[in-house]
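As structure tokens, one chain now follows by itself in the form predicted alone.
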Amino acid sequence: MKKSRLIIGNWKSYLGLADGIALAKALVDHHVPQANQIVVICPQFPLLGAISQVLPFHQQTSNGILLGSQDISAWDAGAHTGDVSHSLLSDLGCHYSIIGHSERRQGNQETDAMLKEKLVMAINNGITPIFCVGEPLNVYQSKQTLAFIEAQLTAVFSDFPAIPDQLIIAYEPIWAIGSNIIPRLSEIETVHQHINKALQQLFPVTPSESIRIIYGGSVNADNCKSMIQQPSVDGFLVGRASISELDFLSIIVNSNKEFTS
């Protein structure tokens, strides 16, 4: 069976709101829809309205440029002062959310407990969720990358009753965002292969087919060539790269190799 690579830009926070408009008029232009290959974009909150007007209605399907936001509230709507709720995102037509991003954990000290609290959230309410794992510097430099990424997707899917649907992993090692610097493609499929056969084994009734796993972490138009050739590689979020109107679309023309899972 075949699965969908994906291609997932996440800008962080830094277009405004004429560059983030003008960016997401070139990518609608440009940007030639491709069978198996879902191409999301993820702006910052208050840019979500004014992108989801330029994404035009027939590209909102599996192989056009689909919206996706940076984070999700771990509450319904309500007194949660500068949160952004699952029902507004749903109204502004986002399709996926990014939970526990590295940069998030960091800074905002999101806990095992909130993430798990987000999830849900997403999950429930028909938003699928991109969940990030990934390791600091020494723990690589140790050796203890496995049990650590391990350890982050059993503290948060340990107890849930079933996989959600099309759920996607993203492998971000914290040291490789930003570096130019990549793990070893063997590193990338032994971690890869690791997340699925843990996952597998958090949820053994699950078919494989609906678990994604996807790379994170210095993506660019050259090194995703050999990436995407990797059995458990099912596609990329993009950093800084996906604020470039050609960055993003080399990697997107570059990732369209034929697979099969």
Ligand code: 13P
Contents of the next structure:
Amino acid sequence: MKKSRLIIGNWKSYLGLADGIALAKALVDHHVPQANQIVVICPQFPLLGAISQVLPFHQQTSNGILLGSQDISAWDAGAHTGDVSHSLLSDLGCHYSIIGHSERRQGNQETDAMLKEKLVMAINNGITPIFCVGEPLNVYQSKQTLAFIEAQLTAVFSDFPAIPDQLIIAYEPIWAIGSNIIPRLSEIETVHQHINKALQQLFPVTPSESIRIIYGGSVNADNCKSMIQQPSVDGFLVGRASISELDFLSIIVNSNKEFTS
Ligand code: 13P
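Structure of the form predicted in complex with the ligand, please, following the form predicted alone?
Next comes the full complex, this chain leading.
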């Protein structure tokens, strides 16, 4: 089976209500679905309701624009002030969730144990996790990237109590986020292959088509063209460039392997 590629926009906390709705509407109006490609946007939590109203038809088609959240609760619905329940996410048509972004690991002190709970919750509630891994600059400079990433995967996925239908791993080197610097193509390929190998050992019964490995960190409409040609790059997690209509739509088109090759 051919793997569909993923272009995921992480809007972080950049856009407010009016800007978020305007961007979602513009994407709906101008997005041209590409073969074998899934497009997901991840707005801030309070925007999900309004944006789900903008995407109603898209959510029912396989080639539309789909909705994801930037985090997920580690608990079932109930007495968890400030959390958002999985059933509400599903009601809003939100079927993807970013988990373990480096900005949350660092800024919100999210631990491996917490991330494991979140991953299990997402999978048990039918939400596809977009699990982020990536090394800081000192680890990259000391050439310890592969061991660091493998440890991040093992910390959450060994003895994992759920079987994912679909799993997305986003390789986001921390030093590449917001810096306009990306790793060499060969480095990205090596890390993605290593992630693939580690996951095959951690999930021996999950078919390889169900696991996708995407790259994030300073992706733009230009550098995506060569990165998508790497055999183990299944798409992108895009930050700043996803809040510009023109940039995000260009990334969608330029990440069509058939088109660019
Ligand atoms: P930038 O694309 O702004 O570097 O952000 C990447 C990112 O953190 C996506 O999750």
